[in-house]
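The data below hold one chain only, encoded as structure tokens and taken in the form predicted alone.
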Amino acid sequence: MKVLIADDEPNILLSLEFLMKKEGYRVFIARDGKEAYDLIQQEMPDLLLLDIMMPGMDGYELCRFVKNTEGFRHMKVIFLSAKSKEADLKKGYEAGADLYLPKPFSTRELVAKVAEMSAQA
């Protein structure tokens, strides 16, 4: 299973990284929204895990262009951001996330969410 990872913040992205490879995932990583916008056709991954609040395109609108997408709208979406009010996670829900959770989140509930998705494609 291909994931993207989408984080400006690179102690995230490496620890990230570096758990979904210890899991056996093929890993993509991009540094803003638009890298990540150009991975996601290039690469094509099963699974995103996106920020929210990133420099160039936010994680709402790739969310959105994923879901709206036809060819990626398969893919799924886990929001992982500091954002944690409850409009913040209706916002993600209503963009189409398959899953958000808030920042600091429990890396053994993201490996098994991860785990129970991709046993979903």
The other form holds:
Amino acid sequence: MKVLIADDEPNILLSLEFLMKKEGYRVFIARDGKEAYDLIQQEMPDLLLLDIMMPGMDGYELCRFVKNTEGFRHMKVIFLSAKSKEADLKKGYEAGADLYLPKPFSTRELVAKVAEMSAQA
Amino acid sequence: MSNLTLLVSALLYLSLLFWIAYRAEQRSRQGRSLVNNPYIYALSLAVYCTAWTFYGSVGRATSEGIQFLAVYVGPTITAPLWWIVLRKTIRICKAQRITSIADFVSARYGKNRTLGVLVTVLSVMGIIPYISIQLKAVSGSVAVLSGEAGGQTGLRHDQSLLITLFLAVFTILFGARKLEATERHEGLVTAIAFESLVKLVAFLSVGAFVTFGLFNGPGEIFERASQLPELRERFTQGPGYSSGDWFWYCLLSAVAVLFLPRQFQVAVVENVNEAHLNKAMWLFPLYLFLINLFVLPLAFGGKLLLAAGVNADTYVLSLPLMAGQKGLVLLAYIGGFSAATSMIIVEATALSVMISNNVVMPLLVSLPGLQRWFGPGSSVFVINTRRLAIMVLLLLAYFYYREVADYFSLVSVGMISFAAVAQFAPAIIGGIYWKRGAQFGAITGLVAGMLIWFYTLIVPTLVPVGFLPASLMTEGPFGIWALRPQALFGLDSLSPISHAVFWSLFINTALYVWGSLHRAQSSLDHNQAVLFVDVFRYRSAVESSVVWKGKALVTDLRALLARFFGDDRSNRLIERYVRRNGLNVVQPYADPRLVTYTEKLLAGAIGTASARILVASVAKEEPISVEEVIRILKNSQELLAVNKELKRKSAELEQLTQQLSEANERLKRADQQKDDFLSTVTHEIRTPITSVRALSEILHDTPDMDLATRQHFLETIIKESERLTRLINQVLDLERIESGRHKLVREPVSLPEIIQDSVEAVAQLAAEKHIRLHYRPTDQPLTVEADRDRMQQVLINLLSNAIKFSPAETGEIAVRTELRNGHCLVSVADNGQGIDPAYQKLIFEKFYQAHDKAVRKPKGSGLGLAISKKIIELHHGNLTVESRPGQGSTFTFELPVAE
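Please give the corresponding structure for the form predicted together with the partner chain, as opposed to the form predicted alone shown earlier.
And the full complex, kicking off with our chain again.
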């Protein structure tokens, strides 16, 4: 399974990359929204781990793009965001996310959810 | 000058008046009234000066000497009294919606119809000859100028008729326009004020020309005139030296200037603002002075230069005519014309209102059969009555002029009119100062005065015309010696006018007093007396309070108003009144205040007496005692006071509420800001915690991790923890500074020293990126009162920002200092990427980066600049940035130099 990780915090990328690789997924890294957008089209990942507030293009936009575009719709989207209010979660799910985990998230939970999704895919 | 020229110039002049009046009405409709100023008001009062003044004064001076001045001295010396008498009259008329002098007398004495009729009749009788002499003056002037005195009278009469008709049309257009006579005729007043200017300018021009053009100044005229025996006699022992005549003339004119229908119209009904009286009280006498300035030079000049046969009443025209000054002649002609027309127009307007509101309407509305007949179109009927009255009045004046007026001089007819209106004085003056003054007294006094006036002044004029035998004058009626018209009871030492005024006013006043004391006042009579005499005491209370008890249906009142004002307007008027006074109109019977208001509205349209009759016809009334009236007025007065107090309190309360809601708003804003800040802080804290948690969990769950990775992860955890600590410290720091809990430790510190320390502190950081740091201390003693540690914090913040945003290897940073206007300037400049102008303000705000996702976040808390700015501000300084994208940024702060 191919996983794209997009976040503008290098240290978060560091941990997520390690986690996903450890589970045996192919990992692509994007440091901002634009980079993620390009990688989605080039690499056709199966799962996106997206931060919301990123320069260039934010997580909502990416998610909406994926969920509204023929050929991309199957991609699973998990938001990982410091925005943790009820309203933020609602907005994320409305944008089409399959899961929304507020930061700081539990790596174990994340790994479990990703495994579930990979099984469905 | 040809007849045609004169006629055309007269018509042109009237057209100009039309235009002025029309423009004034337009402006008034646009709310830019011309009339609302004391000068127009004072000029309109000068309608007092008619053709009698313009032509007659000179004639009078030649025949009677200095006495011509009496009728101007009277108003002049009594003008200061206007503040007392006229202001009160104005106030009463406004409060009671009184529209004419007849209405005033009628309203004061129990809204009595008879009095209204009496005053109107006497006015009409007294004024028609007065109007006719104006026509005579105009046609006389035409005769002089066309050089056909005496001949072709038919033509003269035709022209006069034409001008009369023209004046009637003008008066109808501008004087009988609106139903409510209380509404002002702004066009009319403006035209009249203009006419006053014209006649003054014309008279002064002729006077100045004769005095300085035909003679060498007044000195020469008087010198030469004193040689003429005829004039010498007249000016040393003529009637002008009879102090008795002087007294009566002054009294007569002082009264007439207030009570002539036209004067009452312009001074009271058309008054816009009582304060205008202040200026008019000296402007009007000044006008009188100016217009009399050249009377004597003209009179003497005429006697010296003109043939003996020339009528002295025409000297104003004949002198410039003789000198061949055509332009001046025309100006004089127009001046005399304006003097005559202004008088005719205003007088006819005032009389027409009297006739419609005090004679015709009361008569019609009191006939039970006719009342129902008055439909919704009644307002048109009232206005048409006025129009017809104007037409009839002017035609009557015209016929009087044709048949009778030739027998008398301008001034003698004028004085007869004065004597007529003087008969109103006892009833009016008594009416506004004496509460006991009663209907019965007013009627008897007025009737007696009228009869004596007629007998002593009018009857003698019928003798030379041939209506009555000459023996009446010499031997008395039926040979009764004591009843000779000009020497009643043997009093033959006075001139006819003085004689008439003495007897008529004496008996009028005596009967007024006797009649008032003799009979008890009716309750309405007494109520009105209180309202008139105490108008200042009750002021606005009079407007809103009620002196009425009874029952009337709201629908009846509404229907009554609708007859004259139409449905829409009536409903609007009632609604407005009801709303303003908070009346209950749901119940079928009207609030007494509404009844009173209805009556006042009607009074403004159709006169007090008619309004009374109409309202009485729909209302069941109970008599109300004067004690009740006074109690009601006092209550209203107290209510007003309480109301005022309540209003003040409510205003205070409103202000407090306002302040409270503002404070609340500020609190809400502060609260919102705090919320935002908190949410931003937690957001900012989540990021490093996420890393710490994730990495720790990984380390925990991955026991077989290679050492290098483990090491890397642990280092990252440490760094993120440090970041977290820094963030928390800064938040607390900022909070302490903002809340003012942080106390600065201020001492004189040397800026170069601090800069040096700070540069050393960041030197390592700069070296890592190979950035060059320039600072050369100057010799200037840059000492400021500051908290050393805080200053250093600011400098380190600015320097590390500069290092952060400067490119590695090529970066250069320069610190400079300067002394300017008692301030130390410190700037930190870099050659980094620069800051977009849009963000140059934002960067000083807390966490600005967090709010803008479009910008890549630099490393840092996002609080550094906010804290620095706050610190500088606490030192009474100022931190700013100058930057152009791509060319680096310069942060500068300035601090006041230590004393």
